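First, one chain by itself in structure tokens, the form predicted on its own.
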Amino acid sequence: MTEKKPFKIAIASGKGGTGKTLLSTNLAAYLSQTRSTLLVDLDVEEPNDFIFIKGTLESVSDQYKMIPEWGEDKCTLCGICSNVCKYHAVVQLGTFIAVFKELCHSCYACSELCPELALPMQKHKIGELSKRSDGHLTFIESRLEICEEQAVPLIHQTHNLVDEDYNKIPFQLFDCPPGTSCPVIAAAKNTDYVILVTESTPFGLNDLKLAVETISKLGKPLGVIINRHGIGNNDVESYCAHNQIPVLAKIPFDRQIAKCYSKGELVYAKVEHVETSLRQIIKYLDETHGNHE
């Protein structure tokens, strides 16, 4: 008999401030009262799902991309490297290579073909890796650390990772980083399902119809989730029945929630519509996309 293979689920936005991190955490701590979820904060730049994932800290692991790093002493200033490098991260300056680790994409091309083994690759930090338990619920933090440039590597590891040791959670939600931009690609385009946040305003509208050109052009199958529903206008529910693009759930605005979710609370067991949304949700995936495999 087949394995199933875990369903994973992106939750995005076109724009910051919808309410993805809301929908995020509080969709993984219900779905994991009945069932085993990952949860994991790809939003790699300024993750904030474990203000509101409490649980039990279990490691922290550091990671790392290669960089080159030059050897001046058997250097014979050839200009391969700099030549080879498309990235710009390895310039030749007179009888000085000088290497922009910030620019490197770890491709090995420069160190791979210096006939003189100038540039050996040497590890760089670039994030963390956390892991958190609380009951059924799984949660992995991805952190860039501080002046680090590029986003993009530490996500490709975070997917690599949960592939290799979490294969086995049938229920996987990815907290991607807002916008269209190639962070945003890199989280999502490693998942099955996407599901868009946005609000019923023109903004929202705005970034919705970017995300959805974005998200498309992956091949993705996507659903909308109006959050703060009752402000603003009809415009996005048109923009999605004309598009045949499935609204899963819309949430009201409701000033409770904000004050649940300024104090780092857990939303869907205090908010009655918020818990019911959540069910919507969970009952369109289950029914669309339950037996995926």
Second form
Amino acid sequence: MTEKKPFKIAIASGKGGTGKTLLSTNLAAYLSQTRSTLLVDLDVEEPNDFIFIKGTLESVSDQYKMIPEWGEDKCTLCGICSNVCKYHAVVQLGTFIAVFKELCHSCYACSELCPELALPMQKHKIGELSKRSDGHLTFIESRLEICEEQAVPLIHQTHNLVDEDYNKIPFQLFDCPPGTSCPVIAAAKNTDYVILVTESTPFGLNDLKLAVETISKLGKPLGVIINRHGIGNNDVESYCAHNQIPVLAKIPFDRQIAKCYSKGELVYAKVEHVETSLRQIIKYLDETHGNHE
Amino acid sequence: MKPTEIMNEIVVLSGKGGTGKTSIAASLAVLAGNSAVIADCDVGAANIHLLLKPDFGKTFEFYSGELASIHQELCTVCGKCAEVCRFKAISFIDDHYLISDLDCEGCGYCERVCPTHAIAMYERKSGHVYISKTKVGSTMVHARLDISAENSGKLVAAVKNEAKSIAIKEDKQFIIVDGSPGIGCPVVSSLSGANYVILVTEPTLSGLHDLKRVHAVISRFRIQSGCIINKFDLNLEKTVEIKHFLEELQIHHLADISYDIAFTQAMTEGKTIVETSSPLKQLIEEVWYNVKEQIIIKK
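Instead of the form predicted on its own shown above, give the structure for the form predicted together with the partner chain, please.
First the chain shown before, then all remaining chains and molecules of the complex.
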């Protein structure tokens, strides 16, 4: 083996607002005190990590998806393009070919199957990637443009870029979007371990079950962190115990945490039990990673 | 008046997850009773059923998009399919080309280029749609997205269209839609045809940041909106800041709700806050009254 592969951890949840961002930013900042760490905000629709991670802005780059652009002069209106497009993104309207960029999946079929090469693929901006540095912490934010609907291409591109440029950072955290649909899958697919952050309420449990099913289908090992522990009931703990899902930490319900969060502050330096939880999580992850190598 | 003229579609959104969207939407659904059809459009993490107790009366399968599949006996292993696939869905394993359902986006490019017609496209089952009666007697349309299925936006559209046709048929005055977090396709899909958006936010930097982004999307569709600041007492400074933002953009300020564990307690009992003796009940009733007023004024 020439180089050690980085350990990639996805921080996800079914339900939104359970503490993904809180955990991602605090874990990343705490880890970076002692080792080189990468934090990537993949909640591209609503990225929030930047509120908590300061650091110096080093670069911003535009991100694109490729969409076909109609070249009227070359087009013979043969109809192949609108016929091949399964997404109704390329439609022939009389003597005009309309391209609906929000429906396009960038499959290239229309462009490459056009006999006249009248639909060359062109760049279309879908978001921005920014890089910040703070000591041992490198922070990448991926941000979707307002009114761009597809989060998945941007998430894929961000993963590719991280693979290419940051392969030397051994510990990598990916803050994922909420839910269980395509954006979460795109975000978690390229990682080694998934942490699901939940809360001990009926909504938390319902969405945790969905998230566990999704992540299991991806074949990823996973662990749960119960946030705001103490509110609601014990059903989440029973569920985890019954299904042999490891609970990495229980972070108690504490208004102090919510207050710090509301002001955009990291909490571990202010609330001692959060630091204890972070240490537990890191210990668990180190052991797990050791076993997987 | 035709039924379509009196029907009003109200969508509850938040940008950020976990601000109390579903708790509010469920409370309004209880207050509206049988005058509304409920649509759960947070298909990736549907929760409102835990409070409204629908009976899952009717179920139908939802198909959307396609999936490619290779007939191995016809395949000559030429590799053209893998070459054209932009989604890295086709891999060469043990002398066979195989398509991963998780990665295939159903574009059909591989089917087109396969010289031996070994690839066929199949309809993709993406989930289930349910039409139920809730505990308050209203009709509710909800769905479950299959694990790892694509097309959550289209499932949202299917749920909404079903809710709309029921509302027209049964002459209901309102459709109350519980939306999904974020600003992507499920959100945009839930906004089509909406008359009013209720934004639920919280006084945190993240809450305000996400509110601004989701509001920018709503503005593009020129839909009127009102905002509830949930947990307003968590950070009074931020609450003031949010109120300034609302004023500036002429978003109707609907209510400030305190950070109250009563919401969670009610949820644990499978109830909405308006079914408890909490003083917040009156506040939510006022919100419902105000929203109705807003819609009527506009018309």
